[in-house]
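Just the one chain here, the form predicted on its own, laid out as structure tokens.
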Amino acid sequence: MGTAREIDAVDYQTLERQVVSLLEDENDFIANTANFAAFVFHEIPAVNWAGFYFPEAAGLVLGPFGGRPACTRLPRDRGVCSAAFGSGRTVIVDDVLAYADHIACDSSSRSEIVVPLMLDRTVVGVFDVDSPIASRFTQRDARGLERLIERLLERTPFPERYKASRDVSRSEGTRIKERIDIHTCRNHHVVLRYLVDEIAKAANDPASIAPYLARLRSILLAHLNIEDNWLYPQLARSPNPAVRSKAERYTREMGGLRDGFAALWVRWGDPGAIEGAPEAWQRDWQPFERAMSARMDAEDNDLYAAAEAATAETA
């Protein structure tokens, strides 16, 4: 299925070569986009499908694929593929158990990405892969597999019935990727008190709490990254003075929690170390609990609410 060091090494820049090798002398849109589909599955580590959807009247219909039998129509303005089509921006779900618009094709997939396909500024489809492995996607992996979409886009004329479908504007697609972004904060915080929720029942089985530990992790560093790289910039921008006073204030404050889950992880993050002393582990862990906490009960009634407001100022 792919260890994580597989999964590290995947090399976009080979693949690149390899699918404008595999489309050189084909320009039929069924046969690429069929082999397109199909090397994705087959060369990337730890997915367990990868495939089209189109554009049609009620939603997207499937088209070639790699994998299990899927879901064959998806209804507008649902589920992650819809996200994607709808804003024209790469969509990373790191828990689709967590992600409450997500339409489950196959009950083994956990983690998700799926990729518009632009001509100009037309959409005229996605392309989606699953993997059973929670948190298997990052930004490393979108950068790659656009880019393996643009050798596909190049290379495979398509239907004039896709390329009418949907003009994104710039403002429009923004707009929608910034309120993705906040419900995807909040689906984060979500599933982040399930993990505290788990360790504290795990108190008195400490061997059973590192993989715990080890997805809160996961969750918690994709978590930072979403806040650091789009949340605080965006409020920081806000015409609203109190609304730039807050975003300076949960910047500092962040930089604390991520300084502390990093200690934290330094100490209890190799194997065996919490089971070798609970009682440490949970003086270390305790506290740092209680932060995360507080810190996510204030972001969710303050932050994203001003995230939200700020949000459709602009709309």
Contents of the next structure:
Amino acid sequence: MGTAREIDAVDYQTLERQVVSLLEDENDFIANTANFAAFVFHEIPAVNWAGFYFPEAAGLVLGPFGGRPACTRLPRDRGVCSAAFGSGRTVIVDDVLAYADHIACDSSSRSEIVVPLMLDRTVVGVFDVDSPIASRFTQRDARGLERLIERLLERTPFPERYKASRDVSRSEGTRIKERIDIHTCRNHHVVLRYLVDEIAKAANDPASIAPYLARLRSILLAHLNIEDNWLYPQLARSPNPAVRSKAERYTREMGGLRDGFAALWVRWGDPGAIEGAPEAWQRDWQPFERAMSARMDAEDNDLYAAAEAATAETA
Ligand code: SME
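Could you switch over to the form predicted together with ligand SME, since the one displayed so far is the form predicted on its own?
Every chain and every other molecule in the complex is listed next, the one we just looked at coming first.
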């Protein structure tokens, strides 16, 4: 397992040169993708799986990889690999446990990065890397892995059957990605409402609230992350002016909820804090819960509904 220092020290320029020499005398597709996956698996620290998925009629099928045996088939438009494949964009998931649309192949994976294999505008597969450490992958890894993949694609002729697979115009990719994001956000709301209900039921047993609050935290952070980094920026670029102005308004208002939770967590995140002062906890929790629930209702009925209508219009 890699330390934080080793992770920061990954030298992608050197890895790029090594990939070039690893592949230079060979152009067989299986030989090169197999060696590429094994190379990344061994050379990049804190990684428990690295491998390819390629398109087929029903979704994606497993290709060469390093690590434990993995799921052989990923259904179309489900999971992180399909999100990268459908959008033609690299996807980073900081916490797979809090990402409703993740397909779990190995319970030791905590974070994931998936890089699409782009030949011009055609996606011919994806390269998926998993880590046992949450938030393992950054934009630096994304750019580094994308460059390694470019070197592979330059040197390796891909089978024709993959090239015909999907011509991702940016707009189609963006629409697919928006639909996946909205679906994931709605799923997060379902889990958050369940946790709010459990916390309400536990009012007479304050000692049992802490695990629900910890779970709520991980879902809420993942949710705000998707909204911040993917959903709102995409909706703010929508061709539909009503969606654009809603997205801008919701983005402005979002900070309040994030700060509200941060304050709640500072005060009540420590073990034993809630049971030590249950009335004070309720006084802090209830206004936050009301604000979060109102916000989720507004998003479900207003923002997400408008966004879904807009993606359906242009589909
Ligand atoms: N997690 C992936 C499935 C592949 S495994 O991680 C090897 C996904 O959600 O698409």
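Positions refer to the first chain, counted from 1. For the two forms, the rigid core is made up of the largest set of C-alpha atoms that agree within 1.5 Å on superposition. Just so you know, these numbers come straight off a predicted model, no measurement behind them.
- With the core superposed, G86 shows a C-alpha displacement below 2 Å between the two forms.
- Here L264 counts as shifted, since its C-alpha moves by at least 2 Å between the two forms after the core is aligned.
- P211: CA moves 2 Å or more between the two forms after rigid-core fitting.
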